[in-house]
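Next up: just one chain, as structure tokens, the form predicted alone.
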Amino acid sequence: MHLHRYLRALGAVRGLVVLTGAAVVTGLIVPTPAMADMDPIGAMARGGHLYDNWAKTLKMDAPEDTHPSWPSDSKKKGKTTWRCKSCHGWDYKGAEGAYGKGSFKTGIKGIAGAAGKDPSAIVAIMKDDTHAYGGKIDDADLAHLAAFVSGGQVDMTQYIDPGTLAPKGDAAKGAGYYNTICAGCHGEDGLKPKEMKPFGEQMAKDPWEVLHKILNGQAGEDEMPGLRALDTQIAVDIMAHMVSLPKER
């Protein structure tokens, strides 16, 4: 998770904003808006929420108009164009990754090159005219988002085969993790809650999104903990088990 890179840059963010409070429950991170002295793991997890859907995380409305930097020839319009993931992808590679094709094809580069960079510099970039988040997201929240960009990215190719989309995990271990961590809310078959796509279907279509959300939690759903405090391989083992779950109800 590049934690060492983030820690090196942490001092720059502390000069930007002072935050308080964090929640760690039995090794699982439950991100909260306030985090003590920019607790690195908690800040990165909450930043992952903001990367996913900052408006939902902050319980506010995203702009109705299409983002000014969004390609005019794209079929996507409106609120979804303001989500970081819509430009840069769940695999963080943008045009060089999964979003190099499909409905989210924009030609926009990913954020992988920003890993390890000074978070305060990342905040400045997010407030520039290209990203246009200044005045829409406050500096405290931008600092969390920068914490994720700088130190929270994982190399998805290390954990997901880009050709087969298969997670590089141990399904047997993953079953034990899933049934003790995930099944209470999602069911042993991965079909809960009903408004979500079945886990088997999600794994077949977008395992990068699944990994992002297992590590960081679900944007706007504080009751779902992220596993960022644990070894990333545990999340990948869980995914290996999820492959076997039903693809439809």
The other form holds:
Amino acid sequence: MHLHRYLRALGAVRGLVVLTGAAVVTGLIVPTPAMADMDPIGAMARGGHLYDNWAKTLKMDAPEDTHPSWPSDSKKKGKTTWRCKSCHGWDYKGAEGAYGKGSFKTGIKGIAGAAGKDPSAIVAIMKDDTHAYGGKIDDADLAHLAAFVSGGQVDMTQYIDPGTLAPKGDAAKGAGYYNTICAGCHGEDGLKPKEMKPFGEQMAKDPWEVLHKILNGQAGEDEMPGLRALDTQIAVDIMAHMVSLPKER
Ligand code: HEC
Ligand code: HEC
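Following the display of the form predicted alone, present the structure of the form predicted in complex with ligand HEC.
What follows is the entire complex, opening with the chain shown before.
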């Protein structure tokens, strides 16, 4: 902003102090980054970003050391062990879901049992010795995480066949949604941006991660929309179309 415009804006703000008192002005000058009073759907989606990768969402460095509750016999170490999804899974089922095997196998239970729980009790869990997030993640951000855990989980087995990994959606409808909502950024073939794994490959390997990200958006990628405010079936129809997209570039 040019200096004179800045000064004019400052003058207007000073005028407001006189007119409306300091509280409003504090809001104008220093918008609370965590947006604690966001609407419930926005709060759940932001909680979904934090669940995926809180450090990336908050533009912070994750701790370098391995999380105290991460099993020491696992090959994974360091930053990734602090992500909620690493212990509890993209399907929220932990050891009973997709992370019952593979490199994220920890034997730790999911968060599905905490759906509907009092959010303040969930905040207390995240601050307990098992979790150790107190002092690392602000209370306002923990509140968004709790909003997601309590109210934002979907039962993924209702939407993705656990045996075949096929989304239980209508691919023809999904093509219309995909080509109008998603293709502008991701290409009709689902190969954009080029740093990203092709959608066809993502659908074959981890459709739960895809559903989590379609509903909530992508952690640290502010432009990627979340469809949480719409019927979940729309996201699943889109996924039914994404299955047919190329698996390789
Ligand atoms: C390093 C592994 C690990 C990470 C990372 C982790 N948790 Fe946990 N979590 C656990 C373990 C272990 C338990 C089970 C504790 C117990 O039963 O006493 C648990 C339990 C929970 C529960 C209670 C589930 C229930 O059925 O009541 C919630 C909710 C939860 N975690 C949320 C989170 C959130 C949100 C994050 C990210 C901010 C997170 N966890 C990150 C290991 C982890
Ligand atoms: C305004 C642009 C934009 C739109 C519209 C958009 N996305 Fe995205 N999306 C992104 C960006 C940027 C990323 C981050 C890509 C990366 O990881 O390199 C992303 C990431 C994703 C990811 C995670 C990819 C990964 O590697 O983990 C999925 C899945 C996804 N988008 C699906 C969709 C679907 C489905 C739609 C339509 C409902 C959609 N996106 C609409 C920009 C967009």
